[in-house]
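A lone chain, given as structure tokens: the form predicted alone.
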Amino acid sequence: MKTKRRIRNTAVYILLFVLSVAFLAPIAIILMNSLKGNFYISQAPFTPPDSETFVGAENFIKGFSQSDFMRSFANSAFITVFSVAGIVLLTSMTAWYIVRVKNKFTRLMYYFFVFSMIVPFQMVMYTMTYYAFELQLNNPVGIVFIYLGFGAGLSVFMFSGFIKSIPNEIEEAAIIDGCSPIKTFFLVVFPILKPTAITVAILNAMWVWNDYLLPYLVLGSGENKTLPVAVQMALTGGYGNKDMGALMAMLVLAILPIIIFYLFCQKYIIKGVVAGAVKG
């Protein structure tokens, strides 16, 4: 039995080593080829840079000041910070609403989220971009409410779920000691909510900051421009050539903040699971 038991651990891990691999893989290669000349780019892709290769911070400076970086990393923190701020708070208490409030208008409201996440995106973008100009969403702001209807059915879908999980008790008696709603949603029901509420801000602050084809047909190629169109559209030359050294430099760029963000929450979204494998 232990011999069986270490065998299947054994390959349990190695199976988990060969995805890792697969994962991080590309990563990888992108920051080995951020290092190197753009003709051995194309030439040894999978090879790290050497004495002969290696060109130091050149790809950065130039992707830098090629990209309008800055002006695309503002729009794009902008965009992303107040889209899933928005995210987080309003679906967390339409949730609990849902939740909480059990009649027919709430089945249906929760039925309609649930529903949202299923149609894709291409099926409604050339509407929702006619309707974005007439209703001038077509600037940082208004995307971040095009961002929260886009948004919506997952986070409502997954607060909803572990709602349910909150006994009851705990809110009667924040309103036996006076607490209003609001009150009890922000000082009981919001802390408990706590790991789900990262774990959804997570997710979508992936979404929204690597996302290129929505703020592309709603934004432009402009000054309101987000980093990943201006990655795109600074780094493309004649004839469709593209400087790829200064294009992995930019990735790697882009990619860090949302890696820092994911390491500093990765300890909240351990508890969620925790805290949701007992109380399921």
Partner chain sequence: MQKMLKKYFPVFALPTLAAFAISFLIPFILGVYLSFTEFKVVSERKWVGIENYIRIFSQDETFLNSLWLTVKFTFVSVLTINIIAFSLALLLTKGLKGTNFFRTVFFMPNLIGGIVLGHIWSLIINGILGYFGVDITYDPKYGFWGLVILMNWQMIGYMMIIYIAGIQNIPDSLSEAAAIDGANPWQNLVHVTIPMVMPSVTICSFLTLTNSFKLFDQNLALNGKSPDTSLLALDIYKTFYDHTGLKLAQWHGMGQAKAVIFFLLVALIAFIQLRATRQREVEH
Contents of the next structure:
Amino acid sequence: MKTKRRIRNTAVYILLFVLSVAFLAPIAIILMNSLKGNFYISQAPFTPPDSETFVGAENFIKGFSQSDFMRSFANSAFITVFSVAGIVLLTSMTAWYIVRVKNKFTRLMYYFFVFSMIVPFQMVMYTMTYYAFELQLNNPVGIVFIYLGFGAGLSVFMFSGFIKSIPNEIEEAAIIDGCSPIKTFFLVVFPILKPTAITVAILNAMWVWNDYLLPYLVLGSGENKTLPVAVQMALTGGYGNKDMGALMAMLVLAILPIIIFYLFCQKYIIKGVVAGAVKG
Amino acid sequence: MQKMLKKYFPVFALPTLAAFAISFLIPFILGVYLSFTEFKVVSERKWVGIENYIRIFSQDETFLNSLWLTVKFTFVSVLTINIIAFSLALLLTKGLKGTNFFRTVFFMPNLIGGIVLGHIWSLIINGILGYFGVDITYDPKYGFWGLVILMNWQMIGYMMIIYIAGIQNIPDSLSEAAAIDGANPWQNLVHVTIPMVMPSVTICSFLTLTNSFKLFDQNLALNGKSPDTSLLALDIYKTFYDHTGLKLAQWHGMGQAKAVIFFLLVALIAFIQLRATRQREVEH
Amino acid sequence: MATITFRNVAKSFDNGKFTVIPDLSLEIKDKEFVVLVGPSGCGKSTTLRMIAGLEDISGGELFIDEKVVNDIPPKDRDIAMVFQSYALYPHMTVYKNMAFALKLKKMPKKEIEEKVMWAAKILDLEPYLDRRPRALSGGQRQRVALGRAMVRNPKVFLLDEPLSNLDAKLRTEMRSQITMLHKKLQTTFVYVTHDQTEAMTMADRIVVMDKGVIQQFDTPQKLYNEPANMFVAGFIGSPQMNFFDARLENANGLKAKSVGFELEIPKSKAAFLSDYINKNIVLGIRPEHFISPDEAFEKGSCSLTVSAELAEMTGSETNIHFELDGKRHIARIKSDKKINRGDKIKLLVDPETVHFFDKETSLAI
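Same protein, different condition: the form predicted alone was shown, now please give the form predicted together with its partner chain.
Then the entire complex follows, led off by the chain already shown.
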């Protein structure tokens, strides 16, 4: 019995190990190639770098200097940070308003927000881009406003669900203790919402950071482009000889922040992503 | 409270509502309207009734092709992703040591954005096909299965986490009772575990369904160069921005009409999901 | 100093679609402990919340200390409230929960600390000041809620079913704590409950409400001895008062004839009842006013024999359930004999303890 179990466990471990290797392989291959000379990447993509092919950080240096990688990285960081902060703050306020002020208008607002969750982006991509240009939102600051509008659906929905479970009495106690509605929200309601706020922040951060089509349409592929747009441009744009080494380095640099972020906040990320899935 | 708070509409609700109206609501309404017009730019439009909708099926064979491709792709991915994810979840809930490490590894691809992901796989697939002297554009089959592999790689970890949560929610006493009743591990799986994780199955099926159906970034990055492997979302994009033949205004009108049909299909899936979830809630 | 006066106050929801309180007038004296009691949905909580300012007043005027407060926001009414669910701020420690209102008033830190420590000492909360509400027991949370109200030194203390989430033993304990607190603080207390025992044991005066209307407002003693109508009579006292339909007849003196027994009207009541001769009335007899023949008792001019359906021994007394005229009744008698189902039991009634009600209006005669 015991040996049978041991054999079975060993088999399971071997299987899981093989699968892990398969899951990590694509990332490992990119990393491996980013350290190889240009020529060897297309010649022998699956062999690890050796003394002959190893070029150290050369590709990374090229990657930084050639494409305006740093600029795109900064754009993405700026847009992600401010969009997420704006979404978390403003949609939580809106959700509280919708849940606590019950009338036909707020109910209608809620239905619109929920409705927006099922509409695919392609449905509004052309017209939204039109308004973005008309209203001069086609810059890294303006796009934050657009992200607020697009993120509102899921975020209001998730905050509302949680706010409904907070007893009204806590807010009434705050009113009696001397809070105005604004103080009630910031001193009492928002601190209680913190777990949901973390979930909403993670879901939106993953979305905005990785989003391609919206920033491509609104910001274009010029100096305001975000990281995914830069990656797409670098890997598909133009003909002729591409600097494969620099491109590999770019892919690695694009993945790296996410993986570091993931390894540090793994618990929250997995919880947040699952909560978003189950609710949405 | 309600009375006091009501006055604060401009503080609490207006900013979100304004952003929502400008970036979603008004474009949505305008989008539905434009699908019945021909337009070069939004301000120059001509009412054509349902002409665009007719043209999609009569003059542009890409739409039906990509619809069929999307359906095939969605079917295959939903099946493979859920079967593999569920099997992994079973292995990782056996109480073995080190499951956390495996969970971390399997989930990781989910966080990488579609564009980057698509290019990573494009390099790998082209690298392999390179040994045979072809690349991914050589045969639509390559593009299709490449996309399936990519989708599996990205979604399996995610679904696995949801299945793990579902399996862990089953009380131990249930399997113990089944064991006392003489069930072997296989019977336990079929008669206890699977029926008990049906809620997770519903969630995962619909998540993979909608995600596959709406797939865009990965498709663009991996198959952008092979015209025969555009899923619906990419086909709509190409109708708008990448086309030859008809007049620009006609392409735009047709693109918007395709988008409306696409939206209706996605809404239908969401509606079915809602029904399925409601029904289950009633049963319990 | 704080009196609370309702003058023809009305409350309705949804622009007058649902009226909860049609017309309420009430005067609560300074330093009084008033309990609002009634079945759920009777409007007692709404009344309390109007004092707090959490509900708008649809009509009439509400005074706190001679001042109309209809449009004064809660924080300017100088009131404190304890909620049924305690409503503690989950993200704050016990100390911060209690200090919150004072901080909002911008009271100096030193003074806040003094007040919180004072309340914590009275309520035995000193060891828990750094804990979050989550880490406290129900009783402790309840005390924090009281402390939060105390530190503000309000003119009026409002308590909305504060004990209904506690178990029976703790409830009894907290009951006396709150009564003592009232004596110590010397402020006006308005307390809402659906539990008549709480009302009877704690109140200076009780407001009995039903369907938004005050049925009676008086001391516990008066409510018990002289209920104004059948509703109050049935609501106050446990087990409930028994009601018997009867007909008043004048044959050899006033007699009330009911199914199974006959009652001679005592002289003290005869004058009031003279209008009801040959009319239907309702007799109200409290379970504890039935007397077992085992007890030495002379005056009994009325007796009935019933068949016990169920006998519950509670120690010194026995509750006998019986049926008469198609209705179930309870008699509580002193008895050390074992009573079995189906036993025939003779019960005596002292006519002086019987209540008489008009069958039409259900008012006391």
